[in-house]
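Shown next as structure tokens: one chain only, the form predicted alone.
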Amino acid sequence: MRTPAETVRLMTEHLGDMGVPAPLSGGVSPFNVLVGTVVSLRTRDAVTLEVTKRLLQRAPTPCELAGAPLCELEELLRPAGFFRVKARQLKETARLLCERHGGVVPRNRDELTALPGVGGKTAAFVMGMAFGIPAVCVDVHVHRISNRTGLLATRTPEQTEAGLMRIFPREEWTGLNHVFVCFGQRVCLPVRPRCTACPLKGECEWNP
């Protein structure tokens, strides 16, 4: 049985090129790296790298953001999922970083998730994407591919990312999120996985 860093490892080998996350197509400022994780949710890495450019180019900062009319954000945002929901819930995370953090991106996880549409997933990628404070960030990827490879098995996206916690020492949480996404996208899909080109094919349930 292979353990965990041995999985990854391969995994990462697999894929070569990872590139960037998409969410930080807007630089790793901690607002830019807010605005592309809130943009990137339900969304493809290609439409979440156009509009989060698109909208930060119009306001690059959270005053900024905050002034500009509704309509307006719900157009920029429109070819992203779920955008008049984001448009309304950027625009008032950034009056509350204006009125209540003076206008910075909190870097205290409790802080972060009380901002409007920011749950745990994105408070941990900014958290160690934009401040490298080593958080583990799951998504449905993360969670599929922990479960799937015989990492973990959990139940929920909470249980995943305490159990990739304890299995992974902390200066590798924040890289995992990455690993696992491309794997996903590329590889282990939801429905039809590449099985056949999978270089852990034999240690998971769609391919045992």
Given for the second form:
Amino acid sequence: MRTPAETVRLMTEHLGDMGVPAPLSGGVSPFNVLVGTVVSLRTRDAVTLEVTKRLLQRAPTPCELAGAPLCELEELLRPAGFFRVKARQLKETARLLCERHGGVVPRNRDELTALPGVGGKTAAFVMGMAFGIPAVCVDVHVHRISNRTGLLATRTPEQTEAGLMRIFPREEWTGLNHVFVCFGQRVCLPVRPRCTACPLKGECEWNP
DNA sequence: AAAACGGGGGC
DNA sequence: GCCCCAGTTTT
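So that was the form predicted alone. Now I'd like the form predicted together with the DNA, please.
Below, the chain from earlier opens the complete complex, with every other chain and molecule after it.
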């Protein structure tokens, strides 16, 4: 039986072999991370990247984003899913950052989730990626892969979150989400997983 | 607990 | 053409 650490190492190495870059540690501002994460929900990563780039080019700071006309934000966000909702949420979030947080992205879960469009998963992801604060972000990929590979046999994302926090040291929490998501997009797909090319093959409960 | 938001890509 | 997607908010 493989240890959880070994399972994650196999996934990480396989991603490296496929040329998937490791999560960037510096060079991206917390504001950039926050905007990008909100844009990303239910939207492909290529579209997310392009839309986020244009958005931040138009409005590099929270105050500039808060001052941009809603119709212009909708136009920039059009290729992304839920673009009207996100335009409204991002404009309001930017206004709150500008007027109530001094233009700075807050560092704790409660203040982050108080922003429109920011739920528990987005907050956890931003804390980890923007500030290096240990937090696990259990999205649909993490939950699915954990169950398929036999890492954890949990029924809800909340149980998966608790389980991951128990079996992995705090300093590894932040990196987990990125590994699971990249692996979930390329190998352990929701539908028709590519088991023949999977490094976990042989000790996976889904495809032993 | 379930529905609504929603355009884009894979098959 | 049909189905799925790094979720959050509202009913």
